[in-house]
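Read the single chain below, which is given as structure tokens and is the form predicted on its own.
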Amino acid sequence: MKILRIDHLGVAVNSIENGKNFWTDVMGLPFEGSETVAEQKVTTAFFPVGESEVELLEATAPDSPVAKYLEKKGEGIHHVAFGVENIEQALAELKEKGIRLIDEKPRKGAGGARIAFLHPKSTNGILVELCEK
């Protein structure tokens, strides 16, 4: 597996719009623009950061695993996403090692990425996510 770069941090806010307010104003970080995934029940907006990126992540519906995160857990980061260069290759390579997937085959992200999660009872209590774009 061939890891390119942490591709994005992922925050789960209640709104976009309020949280957008934190990244641009305070920290000084461009907004790239939002999006919604309709398939994972969330909107995403982006702020880059050199080669990578913050994504705000906020549930559009409220059965979404954004949703159920922020009434579990409240706001604030929700995964690590790693660009990989070859995603099948990688997630065959993690099932090989005994790490537990929820995504054994990629689906659509935002950006028009390819993305899986890794289980967070796999890596320490991380949830990880690769994209390959």
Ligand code: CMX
The other form holds:
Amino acid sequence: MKILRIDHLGVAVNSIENGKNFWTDVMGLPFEGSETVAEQKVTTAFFPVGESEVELLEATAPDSPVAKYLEKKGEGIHHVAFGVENIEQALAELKEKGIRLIDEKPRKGAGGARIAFLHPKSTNGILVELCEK
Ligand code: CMX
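Show the form predicted in complex with the named molecule, please, because up to now only the form predicted on its own has appeared in this conversation.
Time for the whole complex; same chain goes first.
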């Protein structure tokens, strides 16, 4: 498995509209636009930082994973995404090593990326996303 970079940090927020000023006006990051990923029940907004990005996540439905997270923990870092060269190969290797996969096969994420999540119980309590662009 080849990890290329930290692709993005996913930050759960109650409202992108209210949350984005900190990242633009205070931190000085550009706002790259937002996109709703219907399959994940989230709206995302991206703020590039070097070769990585901050991704704000707002739930689009009460049963969204992000809505559940906000209810339980409040706003904060929701996941860390690693860019990989070959996501199928990475998932096969991690499964072989006994890591609990949330997604056995990649699914569609924001920006046309192919993504898959690893369960926090296998990863020191962090929701890890693999992402191939
Ligand atoms: N980070 C760390 N731990 C998390 C977590 C997160 N984001 N979400 C849940 N957990 C923990 C819970 O606290 C819980 O721990 P305890 O058992 O110690 O209490 C455990 O994981 C299981 O959580 P749960 O509430 O019982 O189960 P959920 O139904 O909330 O499912 C998870 C959790 C991770 C499997 C689910 O949220 C999921 O499939 N996430 C992946 C998809 C996703 O988050 N999509 C949104 C992002 C979209 C994008 O970037 O495009």
